[in-house]
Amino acid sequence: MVNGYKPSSLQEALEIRAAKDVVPYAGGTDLMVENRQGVSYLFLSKIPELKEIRLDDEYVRIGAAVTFTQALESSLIPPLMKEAVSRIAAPAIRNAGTFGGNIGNGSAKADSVLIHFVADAKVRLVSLRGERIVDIGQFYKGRKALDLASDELIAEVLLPRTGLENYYYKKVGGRNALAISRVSFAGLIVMDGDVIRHIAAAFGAVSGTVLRMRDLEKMFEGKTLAEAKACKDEILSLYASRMELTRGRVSAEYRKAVCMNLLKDFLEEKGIS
């Protein structure tokens, strides 16, 4: 390559990591079309490390060269993210688009990175010096800020096996298909009989990271359905009156409405109305 390098094996990628002032890329889906100038690339989607998905325990293992499509066509890939990637963009888009690099565009609107954010995934960092597993809530900063050094790459993002199952996931755009995100959601219930015992919330394409309020789920955790019920109000309350959230293509009141609505609907859905 004359403006990078394409390494054929994880370790490889390391060391020129380390050595030069590259950026890492798998799919390019949204890379390529900035068109940088005077940048050398590190093509990551041919090193077999990065292409797996398996299980161990704990987690499904998602490396960070799998695309989308690999996902979808994947038994081990749990139905909230199919359904969510399913909704990426055009097949082309998701032939080439990675779950690395949806990660490391270090965008809200990102569709799988919702996902993650619910669940409460993690995300594996190597370098020559060693790995680190990061929570994916810590791994965003902020818009565009990551904790990602220099030398690290993003390879694998580990989604909790279980307490996907009972899920609710919406994703709100200006059309029906190819669309950005306005607003995107996700929420999670397990129950234990009538007990509450998890819930988890999460707004996406609305601020300058993946918003949950994790003090306001604990609200409902460890309470009937009834109890939930009867405390609802006051956390929807509270839940808007913490919203400051972001203009884009259309107003933040609009976001923050529609933010509402998906949530009454998700708590609806799931027995608290």
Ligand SMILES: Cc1cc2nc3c(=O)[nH]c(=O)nc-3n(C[C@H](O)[C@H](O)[C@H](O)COP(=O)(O)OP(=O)(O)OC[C@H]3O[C@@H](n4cnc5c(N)ncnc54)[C@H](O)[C@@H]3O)c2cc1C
The other form holds:
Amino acid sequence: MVNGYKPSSLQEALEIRAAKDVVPYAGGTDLMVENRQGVSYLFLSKIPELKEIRLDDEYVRIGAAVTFTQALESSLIPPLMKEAVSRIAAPAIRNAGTFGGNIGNGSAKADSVLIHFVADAKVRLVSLRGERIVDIGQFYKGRKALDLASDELIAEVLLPRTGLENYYYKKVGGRNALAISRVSFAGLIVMDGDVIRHIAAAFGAVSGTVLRMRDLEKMFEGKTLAEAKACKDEILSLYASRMELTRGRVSAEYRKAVCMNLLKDFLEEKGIS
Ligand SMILES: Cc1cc2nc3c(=O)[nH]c(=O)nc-3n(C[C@H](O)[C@H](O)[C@H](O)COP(=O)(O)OP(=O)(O)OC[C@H]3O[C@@H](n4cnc5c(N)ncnc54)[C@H](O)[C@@H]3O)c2cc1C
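Next, report the structure of the form predicted together with the named molecule; the form predicted on its own has already been given.
Starting with the chain above, the whole complex follows.
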């Protein structure tokens, strides 16, 4: 028997969150597995404000209770995010699982979170005290550790509208379908003619949080493709020397080799060969 509160507005939800000891519950696909006893839940799936996908000038704003199926059916969600979401589990999980839950679970294996990291998305947090907008990289403090106060809810994730077109994405699982990521990788590149204006490379499922090395990405920026090719080996060896990966179902060495291969493949596909 699952106990809890079923608010019908965000205001009502925030009042309950502030006054009671409750666990936010969106699709329940992670919480059902945890099967916590004696817990009171705050059900979020009927709150219209959390179920919208909207555009503003800069961002695609994805409500925390938007399901993966809803995202796949929306013309507002960029192809990179759709590709990552389409690889999540099976339709039944995608019908219930939400963007807020994927973030709120605090796992570095979360497939939509990898895309938020590579795209420098932001998370909008709300409480009766007001709202905060936090960079996704700051929101994750470590494995299962989030910058979320006990009276706050995740309201939206703000995914930049530009810079996501020229991408590379791979999810390596134990099998082709229904696999939780063993290693996942997303890369982005923005060119200005022959000059690299922006590059981002994010590794999922290999560390306490999604891994990015921004200082190494910046070493490519402002360079022509020819200049980037000339310093590629040096940058790759810096990645290799700094990549300290956790052991999962597979060894850290295996994960590191896969990460380096994916990074090289991304660079080669984008003309830095
Ligand atoms: C069989 C199976 C396969 C799976 N495969 C994948 C996969 O391939 N890729 C993947 O990424 N995930 C996978 N998952 C994990 C899960 O489906 C996702 O993490 C999903 O996004 C969780 O969303 P939810 O709405 O069900 O979260 P819930 O279970 O409702 O909540 C998850 C956590 O987030 C918190 N939370 C939820 N909403 C909010 C909010 N608005 N504010 C604050 N905290 C909040 C909850 O308190 C809880 O701690 C799988 C799960 C199962 C059971």
